[in-house]
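Given next, in structure tokens, is a single chain: the form predicted alone.
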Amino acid sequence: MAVTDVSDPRYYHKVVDCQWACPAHTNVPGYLRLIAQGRYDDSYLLNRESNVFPGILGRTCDRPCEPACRRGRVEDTPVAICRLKRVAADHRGDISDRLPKAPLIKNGKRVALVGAGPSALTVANDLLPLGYDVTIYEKNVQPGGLMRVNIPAFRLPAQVLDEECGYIIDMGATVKYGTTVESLSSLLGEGYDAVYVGSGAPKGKELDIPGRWDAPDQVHIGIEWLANIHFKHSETIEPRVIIIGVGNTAMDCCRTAKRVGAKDVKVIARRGRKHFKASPWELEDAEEEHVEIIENHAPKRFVVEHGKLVGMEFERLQWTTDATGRETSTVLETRLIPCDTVILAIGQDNAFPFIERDIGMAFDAKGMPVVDKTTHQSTRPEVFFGGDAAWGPQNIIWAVAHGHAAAISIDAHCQGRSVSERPPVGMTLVSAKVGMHSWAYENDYDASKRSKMQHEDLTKRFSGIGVEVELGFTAEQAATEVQRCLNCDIQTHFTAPLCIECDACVDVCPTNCLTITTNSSPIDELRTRLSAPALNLAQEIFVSPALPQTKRVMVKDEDVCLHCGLCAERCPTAAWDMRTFDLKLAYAGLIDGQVTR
């Protein structure tokens, strides 16, 4: 087993297990200590500098970190990671002079921003400051995209969505607020360096079944729907809804339904729960406020009467599971489930009616833009895709990681760059020692259960479409949540020639992660005869280099690691020693570390 280079930021970086799911890469472990010492403001600034909407996914994230947590392996349940971001939003102070600005001369470079949604708006946040002129054309009056229209406002506040849209439009964009593009062709023909795309996932999919088209005013597409009731296009419905679908936007559909009029919203599922795409708690949410969720029924058709939907027709089934995992159905019965109005939430595609297919840019099969995976820029060199524009639906902080990622190349392409040259992740690495036997953060194990948010009170909450259902956490949860958090970035690091192979942080070591072992075989094999075997293969173990004394080596399963520091605290040498580490990102900008401007 080869040693393990531990200079590799990649390496650490990885143990930093919510660090590396999140999209963006967001320093969790960091701006959670900073809520711990009451530093609201550093916290949401630390946050902000790879999430750009620390307030907004406070309250809408679909958490790709909180399933990563090592909390969640101790013990049932993840740090409220989401729910902490959003604790220091809501009580920053005003942070507006320590923001990125943008500079008075500018670089001579036009930038084009189609839509003004997440991606976008990542886009120039991470241009500005480098002193492009940036131009926004949105269909919309305001910002924020989908996290505007298509997100309730009982669930994301107005006032929150133009807080961090402005910090990023106040840096000076120039923003074309009901502007539709109508033409690619057109809008690079007014001499842009370069055109961004992030024009989202606007197309609802179709239900095409019997009856669709028969009453088509009781039936609505689950995004426009709910576009219609922001805009307030309409702004009541019918008492009995049936809701289609089961992912997110549904979940949408279902309480707003419940605000503007409906009685009866039923969600109704193909498939059981565990294939439900919509999130745990958006599925309680729901709940919560008496929807009904059924489950394993198929839509069958519409019913309608004398040119009115009066229900919709089911096939209830059964799923069964063969030897090779594959899942096929039987149906049990049909079933008549009368409504009034049927909301289709089934998925979301691309539309790009305003891309001619004649300007040199090609498309696939599915009638997507081939876009580079890790640069972002389409076959017409000039022109950039992100967020669900690129690759269809994803969520908001994905679309926050493209705009990062589609900045750097259009600064490259605009420089004469190579927009292949992507600027270097680093590190920084420093002992969190203070004195003989403490350290820089807090690593006694809390053993307090998860908080649990706050709700409004269901009358409350159904007075009105714009009263935010999430209260945020009192400061006590707060205070105790930030300390379920095991410093995961507080890493054990280990240095070879100071150890005497006493076996004191072995015996010391409250999860039996360290073992001191010869390397002569294989990964698989070690894995198996550590002091505890490592069998979590998604998670890496560390070998040291030769130990001075007899040549065998120091190995540490990563996965099980608490990170108290006992290992460190015990060595009579500083062989161990607990250590801050702090990634590097690269931003538009950076080229070997240096701002090249």
The other form holds:
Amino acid sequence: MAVTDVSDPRYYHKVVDCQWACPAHTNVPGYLRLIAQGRYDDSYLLNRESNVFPGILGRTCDRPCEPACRRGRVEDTPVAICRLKRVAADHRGDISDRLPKAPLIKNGKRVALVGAGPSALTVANDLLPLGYDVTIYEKNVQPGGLMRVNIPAFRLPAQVLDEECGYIIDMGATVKYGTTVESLSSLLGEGYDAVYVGSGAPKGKELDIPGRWDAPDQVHIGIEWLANIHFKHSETIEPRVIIIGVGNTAMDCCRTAKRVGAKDVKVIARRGRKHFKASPWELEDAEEEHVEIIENHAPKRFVVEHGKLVGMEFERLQWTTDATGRETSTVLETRLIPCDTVILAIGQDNAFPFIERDIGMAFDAKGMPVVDKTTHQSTRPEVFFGGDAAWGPQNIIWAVAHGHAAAISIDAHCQGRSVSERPPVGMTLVSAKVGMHSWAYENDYDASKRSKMQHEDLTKRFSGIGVEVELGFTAEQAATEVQRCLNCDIQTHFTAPLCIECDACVDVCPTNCLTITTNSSPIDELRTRLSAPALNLAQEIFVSPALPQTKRVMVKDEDVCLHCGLCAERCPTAAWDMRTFDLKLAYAGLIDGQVTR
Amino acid sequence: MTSIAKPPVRHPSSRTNGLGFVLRDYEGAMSTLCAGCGHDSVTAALVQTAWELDLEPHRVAKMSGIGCSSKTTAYFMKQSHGFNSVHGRMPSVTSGAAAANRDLTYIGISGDGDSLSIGLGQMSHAIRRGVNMLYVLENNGVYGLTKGQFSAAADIGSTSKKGEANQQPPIDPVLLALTLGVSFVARSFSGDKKQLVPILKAGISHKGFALVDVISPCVSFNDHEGSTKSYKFTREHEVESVHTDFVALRREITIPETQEDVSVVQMHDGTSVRLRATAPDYDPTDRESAYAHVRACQARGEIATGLLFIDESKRDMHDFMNTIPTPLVDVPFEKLSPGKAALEKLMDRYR
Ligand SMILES: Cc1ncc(C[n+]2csc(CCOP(=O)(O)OP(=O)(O)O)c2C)c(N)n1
Ligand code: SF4
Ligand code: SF4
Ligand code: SF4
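Next up, the form predicted in complex with the partner chain in place of the form predicted alone?
The next block holds the full complex; its first chain is the one shown before.
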């Protein structure tokens, strides 16, 4: 096995599982430690460096970090990373004077952003401090995009949105509200140096089955219906509602329906629960609100009598897995479910009616613009795409990640540099040792269980559409929950020439992460003969250079390391050290952590 | 030294032994010895040994005297019985305990100072008597607990941390034990668990006195250039006399008969020790050649390790003394103390 190169930031980055899994690579353990110290402002600002909407995402993020969290492997539940983000946002003081500022003297470059959703706002956030003149075109009268019109206020209060969108816009972006871009060609004609398309995936998918158009007023497209409720175009719904689809939009629809008058709400899924797209906690919340979720039902037709929708017919399915692992269905029966309204929440499509097809921009067979995965550049060099507009619907944190990456490209493009030469990712690694056996972090393992989010009680919840359901963590809950974090950014750093092979670290490690062994075999074989077999292939194995006395190697399975530092405390020669790892991400105008201009 | 407790986390793929315990169930209190102390590696080897042998913790008694080494008993099998006696007196306390209850497994831990200086007579007699116990001598060549004076195991010319050379000849516990008629003696190195664990397993399974001399470097006072009990010196001068592997019966790995250089030694309890001579002519059942081999190695400045001598035919203390098989706690009080009348009757026989 080759010796591990720990000078490559990627190795240590991967050890911080949550940060690795987060599309924006938020420094999770860093902000959790700041919460533990009661430094909410600092925590919020650290979060905001990579994830520009901590308050919004602390309520609505899809949380790809949580299934990755090491704590979930050590026992069963991960750290409540997302909820803690909200804790910092809720408890922060006035941080306005610590936010990035736009310089008075501009750099002379003009950039247009289509849409004021999460990805475009991130681009604005990154470009304004560099002196860009940023103009945002937004079809609604308020910023936020889908975050505002599609996420119901009981999950995300308007005031949180206003504040965080405001931080960016108030840096000096010009926002043309109520302005729909009708023609990209004429927008380009206005002489912008670059245009960023962050217009989302605004078209809800249709369900073209018999009866669909027979009572059109009683069938809604989920995201449009949510927007209508948001804008108060409609304020009520009939008593019996069927929602088709079982993603997060479906959850927002069913819970909203319950709040505007529906009595009997059923969510219908084609497949079994393990295939549901909705986040588990959203499903849980919906069920708590007495929404019925029906599995294995495929929609067959809308039943319309005398011009009125009276129900929907479904085929009840049974799914079986064949030898190749493929699931096939057989129909058990046909079943009518009576209803007054159907809401379709089966996905979204992109739509670019404002992009002319003759302006030198290539589109693929599916009608999507051809966009480079890394640079976000289209085949028209000054036009960039990000968020759902780039490659279809994803979650908000992905849109933010796209915004950061696109801003790097836009900056490079405007400054005449190559967009494909990406600024390097760096790191700092500083010893966390502050005394004989004390460290600059709490290395004690806290056996507490994951804290439960407090919810508003049911009756109060339904008293108004804007009553926030999640109440946030109490101070005690937050204090306990942060201590569950295993500080995965405090890396175990090994210096081979210092090791006397006394085995002390190997013996003391509570999770059998360490092994001293001969290094002759391929990694797969090596994995099997460690102190505890390293079965999780997604996790790296550290292999040291040859040790001085016996030429064996120190091997560490990163899988379930607690970062407790016992190895470093035990080592008589300080061959193991605990070092604080700080990933230096590349941002527009930021190279090696320094603002270059 | 560690100021915090070892977290009670379990590795998700931890295996259980025949009793359903994981390795960590055999641990004890957190060690307070210096970081890197060889004694802690011996502790880890004992944990591994007990786990692999499926020892029931409540059927084990851990015995010790005084010294850093003697603190070891606190660091493994926290559910077991234990007795921490005064300096050098572990062997006699163990003899007494074994006489009273032969059903327990006795693991005595001592140091070179504890065993070869103040406790030399005690150890010698326990060997002579064949007390059925595993006697682990954690040998670091110094008095660790009292800050590094030479012990009786220090080699001539080996220096103290300050540079002063030792003048007096050492006592070799292996040679001493062989002369006293020991039925099992082995030597190993705390930094070589691959060799140490099977030896400890064999020692525990051996019926009779089993001495295991473990070179166990003292990082604070005896791991320097002039030491002959340092990690570096031991690694460079260790010669493995026999390759030892212990296979308990229920997990036996059978090896083809044709492999002639392996001799299988059957233990009384049905388990066996496989011995593979690295030196093809080495015979671990011949006391004379064992003695000669250890001396020859010594003359070359080498340390002979491995299972050096074993004799499964010897009688142990209970055979010599004709004790009853029942532990005294299980003998009814009337029988243990038959009363004044019975004493009178006995006395009459001598009148
Ligand atoms: C009767 C008596 N004499 C002297 C001592 C002081 N003393 C404590 S530990 C020790 C030496 C222990 O050396 P060793 O057995 O080699 O153990 P190590 O500490 O080296 O592991 C001595 C002399 C004592 N505790 N009791
Ligand atoms: S334990 Fe903490 S640092 Fe580690 S993956 Fe989970 S949240 Fe991230
Ligand atoms: S920090 Fe060291 S002792 Fe603690 S779990 Fe990780 S490798 Fe083991
Ligand atoms: S404790 Fe230190 S010196 Fe001992 S084996 Fe581990 S890294 Fe090497």
